[in-house]
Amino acid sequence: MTARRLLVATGLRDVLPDVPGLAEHWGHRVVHCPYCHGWEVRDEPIGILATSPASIHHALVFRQLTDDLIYFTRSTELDPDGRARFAARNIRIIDTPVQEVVNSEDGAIAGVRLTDGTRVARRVLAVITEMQARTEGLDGLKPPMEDLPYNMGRRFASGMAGTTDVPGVWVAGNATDLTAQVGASAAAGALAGSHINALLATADTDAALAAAEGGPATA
């Protein structure tokens, strides 16, 4: 399969904190974005698995859809004002590190045990993965990397439209823009779908162009 111009638009992977019992409730009662996930959560028992200074602003967004919300810092820092301001909200702080995930009889998430055997209830668990857009198959490209802060992930780098510094290639969705929703990605693909087509079109006419003269054709 041969084509004048790429669009990559592989998405991402999102890499879990290595808890043991997280990954298999993926999806279903560990959450990672209130606004995809938060309605269908509200008011439930949750529990914030830290994994970076990020998970500060994460848990005072989650504080908005429940009352009862615990953050587990898994050795991450928490500052004084940090501590004050979740003490303001009622957000519980266990600064005990997480042993892993424990289910219900029903295979459901009951909560999680600490290392030193205390069991803390939960309903639901909510954590900032690790983003890593999916560069399968892409490695003859070397299409141009970057890291976001916090370790929260790695994308491609783009430009305007989703332009890249390989010629040719473009980039859409949550393979550069690591926190797009469905509607963002889809606007993305749209826009750099435009800008491709308006470049074939002006190499169709001037090949055209190039072939009525006499003169050598590019595509």
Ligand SMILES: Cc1cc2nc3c(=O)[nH]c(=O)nc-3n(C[C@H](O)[C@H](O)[C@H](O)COP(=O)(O)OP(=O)(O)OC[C@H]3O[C@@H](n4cnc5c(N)ncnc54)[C@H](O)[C@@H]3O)c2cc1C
Given for the second form:
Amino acid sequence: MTARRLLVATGLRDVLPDVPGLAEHWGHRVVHCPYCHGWEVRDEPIGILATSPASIHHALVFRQLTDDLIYFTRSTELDPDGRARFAARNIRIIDTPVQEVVNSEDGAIAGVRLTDGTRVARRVLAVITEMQARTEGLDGLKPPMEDLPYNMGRRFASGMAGTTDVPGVWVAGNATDLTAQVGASAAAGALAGSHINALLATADTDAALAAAEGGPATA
Ligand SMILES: Cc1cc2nc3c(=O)[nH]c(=O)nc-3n(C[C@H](O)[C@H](O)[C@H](O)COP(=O)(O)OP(=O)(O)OC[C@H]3O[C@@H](n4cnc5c(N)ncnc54)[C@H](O)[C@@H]3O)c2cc1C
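Please could you give me the other form, the form predicted in complex with the ligand, since above is the form predicted alone?
In what comes next, the whole complex appears, and the chain from above leads the way.
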């Protein structure tokens, strides 16, 4: 297939922390986004599996959804100020590492088992994933990419309306804006599309003018 312009909208891949039993519950009882899943998990016993200091803020947001929140530090940093803030919000802190997710008889989450053998009951686990823009098939373009802080992920770098440093290539949605939801992703696609169309209209007119004047046509 050939095209005069390309809009990359390949989305992203969520990479979960390597905790046995976690992945099978992804999108159901293992959640990342309070604005996507918040209503469904409200008032449940929720556990935050910390992946970086960014998980501290994640916990404060999920605290809006439940009074029963436990923060599993998983060797991430939580300084005295963070601990005081959690205490003020009745967020329990567990520093013992998490060994695995424990299922209930109906296949849902019953809790987690810690490395000291303790089982901690939870119905929902919230985790910040590492978000990796999907790049399959695009290596030949060599589109510039950039890493987010705290190992949060890797995205296509883009400018106004999704432009990239590669001539003729635009990018929209999660591939470049890792935290965009459906509305923002669709809006970015529409904006990039109109930008591309506007430039094609100009290119077509330039080509028509060149043809009319007997010069070489370009697209
Ligand atoms: C579990 C979960 C729940 C969510 N819930 C919500 C919610 O309730 N509300 C909300 O607004 N957002 C929600 N989101 C976020 C939402 O899914 C994304 O913001 C949105 O889908 C991003 O749209 P996109 O078009 O950028 O990417 P995507 O929707 O991921 O679409 C990218 C598409 O490109 C395809 N693709 C990838 N690589 C290639 C390739 N090389 N060639 C061809 N095709 C390719 C993929 O298969 C995919 O179909 C949720 C996300 C997750 C993971």
